[in-house]
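Shown here is one chain on its own, the form predicted alone, set out as structure tokens.
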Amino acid sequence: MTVVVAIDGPAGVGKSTVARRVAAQLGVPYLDTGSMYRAVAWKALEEDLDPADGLAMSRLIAGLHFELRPGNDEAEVVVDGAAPGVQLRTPRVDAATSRVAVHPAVRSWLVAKQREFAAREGAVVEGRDIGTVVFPETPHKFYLDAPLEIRAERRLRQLAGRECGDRGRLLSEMRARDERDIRRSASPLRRDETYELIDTSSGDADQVAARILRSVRAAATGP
């Protein structure tokens, strides 16, 4: 049986770093669903399309050749034969991604690809609706959280040397993104009692990953 671990939470809580470490220890691929939405947003910007236009986004995905390729440690997103890589991590793509993600057609299209990949390969999957919508039946659900100011500082360090802007602008953009993610009608960011809540503001990535691994392995062995 394939193992699927769901890790949800807002931007800047360290989901990607933690998920990669958990996946490496479990021996399954890391799947960053955020990169999948970012890839659609990136393609929309490349095509000079409005990410907020649902009809334009439906037409865009209808013509996309979109792949998830298993790598040594994680699934690589490839769009029309190109792997965008670090181009997906700019503030411009950040802002476009939450606008793309509100469209039900985009979400259902990408969710189907996520489920297909994880059913075949197993995965540690991180995003904003993994445990509530994409894999609601998995027993391994974790919600990472931290105050906005701490998340913004982490994102500034992540963007060092790239198009990052100033701290005030980043705080404003992340606050707006949180609001859009929480309030959107399609698969909003939320958690319920089936999640284990982890505050990442004090522990480092290794400590958070270790806590998740303990929970996953304890569930696998049973009482």
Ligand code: DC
Given for the second form:
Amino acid sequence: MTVVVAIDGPAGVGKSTVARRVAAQLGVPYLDTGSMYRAVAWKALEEDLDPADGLAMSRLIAGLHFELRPGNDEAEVVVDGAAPGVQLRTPRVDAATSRVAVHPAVRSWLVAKQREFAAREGAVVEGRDIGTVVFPETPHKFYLDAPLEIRAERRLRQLAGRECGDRGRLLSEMRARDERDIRRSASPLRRDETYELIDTSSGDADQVAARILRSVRAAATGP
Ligand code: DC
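The structure above corresponds to the form predicted alone; please provide the structure of the form predicted in complex with the named molecule.
Starting with the chain above, the whole complex follows.
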């Protein structure tokens, strides 16, 4: 039986670190779905296309060769033979990605790839709609949350030394991204009662990962 663990929540909440650790402990691949949306946005910017233009994005993906190449601890996104890597993490791509992610055609195209990936050997899958839309049937759903200020501080530390602007700008950009992710009509960021809610504002990634592992293992062994 393959295990699929869904980890959802807003930007900067610590999902990636936690998801990576849970995947390593469970011995299943880790899939960062945000990097898939980021890769489409990156390609759109490379081609000088407007990420908000749904028709242009549908045309873009129709001609795109998209691959999830298995890596050591996570799948690497490869678009038309190029691996954009850290270029996916710039503030410019951050902003473009939440615009690309509103288009239902882009979402359904990527969701199919996410399901195909996890069907092989299970996965810990991180994103915004993993427990609501991509794998609604999994019993292992976790929603990580923390106040915006704490998430922005975390993001600033991650961006240290790279192009990131100032703290105030980062806060307002994160707020705008959260708003777009929550308010969009296609698969918005939300949680229901099937999720275990975890506040990550106190406690480090190891503690959060340990809590998730306890829940997953308890559910697997039953009462
Ligand atoms: O997790 P992240 O910051 O890398 O996500 C980048 C953007 O992609 C974010 O604005 C939300 C969007 N996204 C999404 O809509 N659905 C997902 N499953 C993952 C990310």
